[in-house]
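Taking the form predicted on its own, here's one chain by itself in structure tokens.
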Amino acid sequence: MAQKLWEKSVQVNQEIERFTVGLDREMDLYLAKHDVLGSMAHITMLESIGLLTSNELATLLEELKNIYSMAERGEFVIEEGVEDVHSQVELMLTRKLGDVGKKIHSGRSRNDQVLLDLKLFTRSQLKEIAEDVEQLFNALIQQSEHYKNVLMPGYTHLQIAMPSSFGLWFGAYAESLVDDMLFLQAAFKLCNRNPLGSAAGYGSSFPLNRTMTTELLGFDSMNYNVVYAQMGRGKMERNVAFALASIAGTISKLAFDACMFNSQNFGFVKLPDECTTGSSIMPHKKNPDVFELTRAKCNKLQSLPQQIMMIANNLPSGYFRDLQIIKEVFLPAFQELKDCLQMTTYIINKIKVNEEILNDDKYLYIFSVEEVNRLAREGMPFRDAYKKVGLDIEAGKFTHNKQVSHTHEGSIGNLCNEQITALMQQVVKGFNFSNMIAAEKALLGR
């Protein structure tokens, strides 16, 4: 069995090791290429303060690039008996390069290594989430414009209420994503600060140049106070989880609407056949499985902030092993949300709308307010108009031509999709991913 980085003369009981390591090896595979990237920045800084020679730096960087490529290809593994990704990278360097591989840890603790890895991983995932949200947003805006003149019933208390339109329905979820994206941008900015150099949470006696590693990794700034940098473990994940949960909440509600509107009792939309399944006993069934699973996954994602809070909530300052468990719920969440976003975008692009819904007179009464407003515009006091239309409905005498003319901002006849799109573009621009991308490419020589 390989010795742990921290192990001295006494080996740990295997059952205790199994319990304490848990799923950390599997979770650390998410972090592998980010751990390598962080090490590349760290050793570049170490050379600048005289802890590595230029030849040692060049040799180490070359081999770290090889390990990074291996991780990109999915070939990086954490060997049996090796505790974590940090130990595996150092072991690979030492095997290949000898004692120089042991020098990369100077001025670091595994505490600030994992803090850094988590931030590098998270910011890259947030970029991918933002791109997927933008794709779904574009699909919703496109469908909103396409069906902007197709009316549908609006509901309150699941009772037919007033006229709505598919333009409004699709556009509402698009604008919801703008707010979600703003939340995501805040999470990205909170994440995009450099903890490297905080070591175990109390700094280092080496003259580390933290500004240099901040610039090399393309962070907006650093977590300046080394104690706070360590306190950020769990806080960053919780804040990001709230942003993910906000997006998940929007998608879950959209999925619920679509499942309901797809049912025969509504018949408002038709989902793509490839996104539905049949029954083993009922030959007529077309079940909206993709959206049902999306709804369930998104509801599960909305519990993520609470899970993280319950793990980290009662910890004082300093590092505690409890924090390891956060990785198990946090790291896989990004792919789950990306899957939901991509499936939802696929369905929204292919969904078909029933353009003849309001031909059915069971929806006639949604136009009652339109009639009240017409009478009020013609001079009848609103309360009298309300009473007249109510009495006509009771007497079965209410009629309406089922046409509406709304003009104010954000209404059926004035969706403001251009303004909503401009808001989204402004938020996307505010992420400023370019610094991160440029810094990582420069480190890798790409």
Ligand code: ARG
Contents of the next structure:
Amino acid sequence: MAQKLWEKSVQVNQEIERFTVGLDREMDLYLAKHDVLGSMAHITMLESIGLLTSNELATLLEELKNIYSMAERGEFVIEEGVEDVHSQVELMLTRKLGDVGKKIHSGRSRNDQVLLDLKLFTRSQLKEIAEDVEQLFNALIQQSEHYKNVLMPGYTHLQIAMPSSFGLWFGAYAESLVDDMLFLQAAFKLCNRNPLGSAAGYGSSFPLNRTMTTELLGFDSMNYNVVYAQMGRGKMERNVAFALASIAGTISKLAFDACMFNSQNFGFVKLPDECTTGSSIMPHKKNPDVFELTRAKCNKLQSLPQQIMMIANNLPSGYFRDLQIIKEVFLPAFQELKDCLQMTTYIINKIKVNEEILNDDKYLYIFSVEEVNRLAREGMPFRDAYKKVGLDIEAGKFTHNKQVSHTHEGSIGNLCNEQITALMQQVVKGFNFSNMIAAEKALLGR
Ligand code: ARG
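Form predicted on its own done, so how does the form predicted in complex with this ligand look?
Every chain and every other molecule in the complex is listed next, the one we just looked at coming first.
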């Protein structure tokens, strides 16, 4: 069995090891590429302050690039008996290069190393999430424009209420994503500060150049105070989880609407056949399982901030092993949300709407307010008009031509999709992914 980084004489009991390592050997695979990038920046800085020679640096960087490529190809493994990604990378360097591999950890602790890995991983995932949100946004706006003249019933209490339109329905979810995106951007900015150099949580007596690693890794700034940098573990994940949960909340509501409107009793939309699933017993079934799974996954994602808070709450400042467990719920969440975003976009692009819903007279009463407003415009006091229309309905005498003319901003006749799109573009511009991309490319010499 490989020796632990910290093991001196007494060997750790195997059961204790199984328990403390937990799922880390799986979870840390998410972090492998980022751990390598972090090490590249760290040792470049170590050379600049005289803790490595330039030859040592060059040899180490070359081997780290190889390890990075292995991770890209999915060939990086954390071996049996090795605790985590940090130990595995150091072990590989030492095996290949000898003693120089053991020099890379000066001025660093696994506590700031894992903080850094999590931030590098998270910011790259947030970029992908932002791109997927934008795709879904575009699909929604396109459908909103396409069906802007098709009316549908609007509901309150699930009782038919007022005229709505497919333009409004699709556009509402697009605008919801604008606010979610703003939240995501705040999470990205909180994440994009460098914790490296905080070491075990109290800094180091080596004269580390933290500005240098901040620039090498393309962070907006560092987390200056080393105690605060360590306090960011759990806080960053929680804040990002809130942003993910906000997106998930939008999608789960959309998924519920889509399932309901696709039911025969509504029949407002038709999901593409290839996006539905059959039944083992009922030959006619075309079930909206994709949106049901999306709804459940997105509801689960909305519990992520709470899960993280339950793990990290009531910890004082300083590192605790409790924080390791956050990785188990946090790291897989990104792929889950991306899957939901991509599936939803695929279906929204193909969904068909029923342009004839309002031919069914059970929806006639959605126009009752239109009729009241028409009488009021003609001079009848609103309360009298309300009463007259109410009495007509009771007497079975209510009629309406099923036309509406709503003109104010954000209404059926004036969706403001251009303004909503402008809001989204403004948020998208505020992200600045270019520094992180350029920095990572430069480190890898690509
Ligand atoms: N696996 C650990 C974590 O995720 C890495 C840091 C270990 N540090 C320690 N002091 N035991 O937190």
